[in-house]
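Take a look at this single chain, the form predicted on its own, given in structure tokens.
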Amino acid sequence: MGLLTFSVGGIHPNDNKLYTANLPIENLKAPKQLVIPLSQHAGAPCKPVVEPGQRVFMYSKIGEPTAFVSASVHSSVSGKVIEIRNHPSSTGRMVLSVVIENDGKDEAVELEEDEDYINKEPDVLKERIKQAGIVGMGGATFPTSVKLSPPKEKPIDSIIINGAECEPYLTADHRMMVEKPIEVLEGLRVLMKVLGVANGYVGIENNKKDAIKYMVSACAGFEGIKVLPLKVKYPQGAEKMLIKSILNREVPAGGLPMDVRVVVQNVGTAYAIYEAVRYNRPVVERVVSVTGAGIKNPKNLKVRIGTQIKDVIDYCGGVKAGVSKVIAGGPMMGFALYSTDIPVTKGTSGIVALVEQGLTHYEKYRACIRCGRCIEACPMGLMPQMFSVYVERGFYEDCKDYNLFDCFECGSCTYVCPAKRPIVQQIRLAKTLVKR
């Protein structure tokens, strides 16, 4: 059987994963002070349920959801709340955050283990997932409990665990599949139980042969789950591309995976689900790849939520001379940081430091030459050059005529553009100025 893939568009950037692909996950000690944002998810921000001066424990809730599409936030250490203030995020937005002084004791809320979790009712399991504050940990950060609540007229028949990790440099999911394959599959089994699904799939790009090996081996003890190798092609890990590759179903324009009876979850999310339903453990830490030519000692680290990125980089020996860009996430869809005084959140899959050599400076871009390469590369079959030209001239509303909101900002168009036009950045601008 050949490797599975999607048929339209896609690119092949160097994956640059050898910096950390073979490095085991290390635990990073929590810093003396943490800044925990109350909005680490798509949807409404949480409201604080603690006050300055209050003592908190590890796993205690510090942020309560204010809407259906939201997710709880918990303390990742024990200590005292210093203040609640606005703090910049990786996107540049100011986010209300809880600043906690770590007492170094890690005194935790007592958690009750449930070894018989798989036999619990679906509603019980879903409530544990909700209370744990689990979101899509691949970067999209959509609340998992919402994904697990499709309307009755849209029944789900398949669940896909996204192990593609197609972003260059990043290896956090890779290492999770190598080191915790049983736990990841247990998380998938819980998802199948919650949604009443008999078919579970794990899609893994073929450049992670050890992960495929360990996951296939672990699958022997699970009924209805298949591990499927995927062709190495960006953006293989995008939900719509993954669904096309594995199930040959196309999500309609403006639609969601549930429209084709599918739910897609990330590897890290599946692991967090297992931790939540068995140990009642909320999300207070995540695996982060700290990598790139600009990092002195690249590592895969388990990092407490709220740890400043500068502290993570310092643990890796700091940056090398000549570093010109630090990115939260991957180089294709991540955000370049203007400061490393930014906290790690549930969606921080990587910290990538790049040196000047090989970087493209998009402020020097030229006029569109109508070569069509961006159209060939677009996995959604859109016309990215039209977005770029319209935005350049201020015709933002006209972008809607070309299905602006079907673009998920993978950056393939920008990567292949010979005129070095910042197409994906222009698309983001249009989306902020145009109403759906």
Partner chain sequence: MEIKRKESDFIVTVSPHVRSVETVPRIMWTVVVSLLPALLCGVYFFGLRVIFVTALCIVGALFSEWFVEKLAGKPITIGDGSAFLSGLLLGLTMPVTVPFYIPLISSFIAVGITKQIFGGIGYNIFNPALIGRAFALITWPRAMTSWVEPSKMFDLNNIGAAFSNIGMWLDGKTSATPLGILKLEGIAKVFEPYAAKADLYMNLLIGQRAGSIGETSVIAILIGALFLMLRRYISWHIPVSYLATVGLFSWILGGKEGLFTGDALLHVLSGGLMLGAFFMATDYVTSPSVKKGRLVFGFGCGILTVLIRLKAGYPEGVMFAILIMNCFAPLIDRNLKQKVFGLRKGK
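Next up, the form predicted in complex with its partner chain, please; the one we just looked at was the form predicted on its own.
Keep in mind that what follows is only the chain, not its partners or any molecules around it.
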């Protein structure tokens, strides 16, 4: 049987996962000082509920949601709040952040364990997930509690755990599935309970054979859960592609997974959900792959939220000479950093340091030769070269004729372009200049 995958488009970049694929997750000691942003999620930023000078414990809530689409923020160490100020985030924006001086004691708020969590009411479980401040930990950081509250007219029948990890270099989800398969599946079971769903799936790309093996054997004790190996193809980890791969359902243009009765959650998120419903533990740490040719000793690290990226890199022996780019996230959709004085947040799945190889960026590009590679690569069935040519000429409105807003900016077109045109960048420009 052929492995499952989505039907249109997709690319095969070198996955470069060997830097860290076989390295067990290590704990990184919390640094002296942490900067915890009050907005680590898609949606409204939190308002601070602590004041400078105040002592906080590990797991203390320091940021309270101000809207429905938001997620609370907790302290990842015990210590003293030094100040609350704007600090740059990995996207380059300034974000209100709480600076905490770590006292090194890790004195924690007492957490109540609930061994019988699986028999609790869905609403109770959902509330715990909400209180824990869980967001999509694959990088999109959409608040999980919101995803678990679909409107009544949109029934859900399947939940997919996204273990595709299709971004090159990243291995955080991979290691999580190897080391914590039961916990991840428990998270999925909780999700199924919350949404009253009988079918759970875990989609894992076939370049993670050990993860598939561990997950399949762990899965034996769970009812209604299937672990499915997927053909390796970027961007399979995109929700729409993953749903197509596993259930052969097409999320309608402009729609959401719930329009085809599906909810997708990342592996790291499933683990966090398990921790939240069983131990009432909020998200204060996450697994980060620190990798790439520019890192001296690549590692998979469990990092406290708010740890500066420079502290993480230092623990890995620092960067090698000749590093050209440091990226938060993967190289296909991650953010290039101008400084490493930027904190790890709930959405930081990796820190990738690239050395210059002539393939990382181009300052000049050539005319489009209409070779059609971008069309073949586009998982959404779009014609990216038309956007590129239109934007170059300033014909932004015409982009709408080619379904501009269906592009989710995976960058496949730009990866394959032999003229090295900044296609997805031009698409982003058009999106900001064109009214929907």
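Everything numeric in this text was worked out from a predicted model, so none of it was measured. Residue numbers count along the first chain shown, from 1. If you superpose the two forms and keep the largest set of C-alpha atoms that fall within 1.5 Å, you have the rigid core.
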For A21, is the CA shift between the two forms at least 2 Å following rigid-core superposition? no
Taking the rigid core as the frame, does F395 move its C-alpha by 2 Å or more between the two forms? yes
